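For reference, the chain that follows is the form predicted on its own, supplied as structure tokens.
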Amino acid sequence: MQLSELRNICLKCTDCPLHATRLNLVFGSGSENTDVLFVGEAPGKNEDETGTPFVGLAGQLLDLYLEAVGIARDKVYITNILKCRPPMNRDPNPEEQAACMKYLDRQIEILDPKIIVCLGRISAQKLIDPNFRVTQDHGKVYRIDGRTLMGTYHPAALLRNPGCKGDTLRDFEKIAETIKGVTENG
């Protein structure tokens, strides 16, 4: 299966009720042909209006982080677990979590990354462990079926809590290490 195949199967979902009420559905951007899946938790206000994962201003955000590294955004596939909009920006609540892990799995069997990156702590319990608290585990690595994962602040909860944007630029130069180290190493 192809990731535009697997769009066109998210896009007739019903699910969950968020179906119903997005703009348009969220799937992911960024290259097809990478090594680095970026995961966030869910669509804002922004996204939904645009289809695109984060564009706002907590994608805004993001893109400076990955510019200070050296990421290109272009060179990395970014998606999140959610593909609608969750009303008012709650964190998605686990039946909608359950209703687009199977869409997730699908992209990351597809795209086969070596390392993936969940961006807040919702990800990050779902792809690291259901334990993980972003104040104490961000910026550690682990093994997880044969793929390296870390977890770091989501970009919204920066704009938030800026005293957490030291963390998250040392989180991000540890990415930009792990990558590097990654894929020369195969």
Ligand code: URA
The other form holds:
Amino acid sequence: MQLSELRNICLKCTDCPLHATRLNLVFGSGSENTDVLFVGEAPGKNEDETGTPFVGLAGQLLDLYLEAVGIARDKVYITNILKCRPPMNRDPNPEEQAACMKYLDRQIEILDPKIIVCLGRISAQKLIDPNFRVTQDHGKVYRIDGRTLMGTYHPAALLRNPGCKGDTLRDFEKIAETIKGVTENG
Ligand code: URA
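Having displayed the form predicted on its own, please output the structure of the form predicted in complex with uracil.
Expanding to the full complex; the earlier chain stays at the top.
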């Protein structure tokens, strides 16, 4: 299956109530021929309006970190655990996450990335470890099912807690190094 076919399936999905309140599906964006996948939490207002992940304030902050460590946004793929916006930007509830995970699982299968970077707790708890704690586990490197995974602070959390920005920059430096190592050595 191609990502475009999967996107068409997502467009018709009614497995949770969020399809009824979204403006646009936010399926994912970036290179479909990449070794690197970034996974956030759920679309916010700007993403819902445009259909593109990480284009609001949090996305602008993500762009700064990517640029600071030399990762070109158009050379990676970016998506979220949820493809539809939860009203009022509340956290995705467990039913919504469960309903939507099959689409992320298929995206991972199709893209077959060597490294997955989880942005924030919800993504890291889904993809790395249900007990992942960002304050404790950010920047660590995990090997799961033949892939390399890392988790770091969600950029929206940094807007609320600027004190974690230094740690996040160090995480992104390590993410860039890990991408280099993983993509050069297979
Ligand atoms: N926060 C997310 O987790 N994802 C987006 O796409 C935007 C904000």
